[in-house]
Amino acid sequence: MKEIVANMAGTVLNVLVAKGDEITAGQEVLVLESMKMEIPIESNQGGKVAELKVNIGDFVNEGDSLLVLE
């Protein structure tokens, strides 16, 4: 299993993928809000979304797992 992790602390503003979606490297998967700025989070690898670990409104810390790929 491959994970995509948060590169900074912030609040999940939008989730752009769903469980079962096929994604590619470089694709935006969600948007964090930090210090009133929107920060898109991109996948660093391709795969199928096996599990979303966050919901809109959740606060995440740097290094927290956001989603898992098969």
The other form holds:
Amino acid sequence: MKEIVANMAGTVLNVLVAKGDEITAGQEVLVLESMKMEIPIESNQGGKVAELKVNIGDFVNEGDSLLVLE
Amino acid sequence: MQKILIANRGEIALRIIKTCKALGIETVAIYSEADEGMPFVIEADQAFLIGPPPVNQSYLNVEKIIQIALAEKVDAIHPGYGFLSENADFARKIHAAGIIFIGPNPDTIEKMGDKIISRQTMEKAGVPIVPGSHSGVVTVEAALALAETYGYPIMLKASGGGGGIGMVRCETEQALKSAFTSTKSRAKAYFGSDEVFVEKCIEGSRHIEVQIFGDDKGQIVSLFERDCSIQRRHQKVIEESPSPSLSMKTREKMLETAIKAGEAVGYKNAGTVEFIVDADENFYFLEMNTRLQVEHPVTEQITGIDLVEWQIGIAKGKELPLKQSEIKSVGHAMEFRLYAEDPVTFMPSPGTISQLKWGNPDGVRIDYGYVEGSKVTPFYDPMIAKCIITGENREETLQKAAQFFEELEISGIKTNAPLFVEILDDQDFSKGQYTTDFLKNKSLMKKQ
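Counterpart to the form predicted alone, namely the form predicted together with its partner chain:
Whole complex next, starting from this chain.
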């Protein structure tokens, strides 16, 4: 199971992919807001989105799982 | 006025407490779970926990704040900047509760908070505005047609936006097409309205603002300008007064225009009129901030006026303490916003400040929110402190600033202090020759 984790603590501002989407390495999958700044989270690998672990508005800590790839 | 609740946090809460103490006014602080033990919580006479760290559960919780204000029988609420400071409903609810809101009338806040209405109001008053749409742009076709009229690049802005959020620069038709929908949906999410408008992009511009003050009697004065052109991501990093580049003639015209803008809305209390200035010194109204500005200490240093004291006086119904002819600008002041962020990428750097030793304090005012051992959390803005350097002239101010940042020792988190050292070493900055593109165009910190 491959997963994408948050590289810093923040609030989920936007989720740009849905379950079942095929994504590529480097693609923006999510936008976090931290310290009044928008931080795009890119996938470090390609694959099919198996599960989204967060919703818009959720607060995540550094290292928390954001989504799981098949 | 004997007791004031401060609906804010960090350095600005502490700044307001300072003036209240000098005036013998009791202070009530509110704080979130993330801010326990912060300097402003300790310094206030009373402090109340209002909720978990996220702002909508704490510093934006209107009902809870008013509940505390009523229980503590405060006379007034000071909103600081950000958070609820430009929220007209908050101001109305405070008035309805029989408490004084330290700021302008709710109607003025509402009017100036809507970018399209404020543009219309200013245009009617004869204040020059940036060429652009006169009302909201509903379709992408309409936006494209307007962009064609003004020529690219253009700025696509959210009507409810501000503080550098909700605006996108579009270089081409393609860029405008792709930004249109995303800007609308973002505006809806952030500001509750998806209304957007188009403005001509003023290239090579400076961002200069004027501090104004109005009272109940309708008198309005200006407290001179602040040049805020050093920015990253449309957010200010360094501000100074006087502006190092503006001609005397334009400066005077700008101050007069700011007063005219204030008169157009019957402005009361502290406000700031922001202008964008092109290379030929044509200036245009950008927006009006209906609150105390982050960079207000720059004005305090050159005028010797305590702006918070004036705010409290006017909120009580007093007249402006000075006439325009009695307000003087002496010397030079420059403010540096010390941010917890990577100096190259500007990415946030939350964490614990393990060491913090300020440099030579001669001619330096530090409005801090954190101290050594404080934790900078990801919930709020990354500003650790404002370092305001004052000198007899700009040259002396720059020298003092350079020494101050060379001596500053801060560790545990990344800060933009190394960037200040480089800016102060830059020839163009020393000469006062800079625009809002300064940080984008210079490859400061990226040489190695």
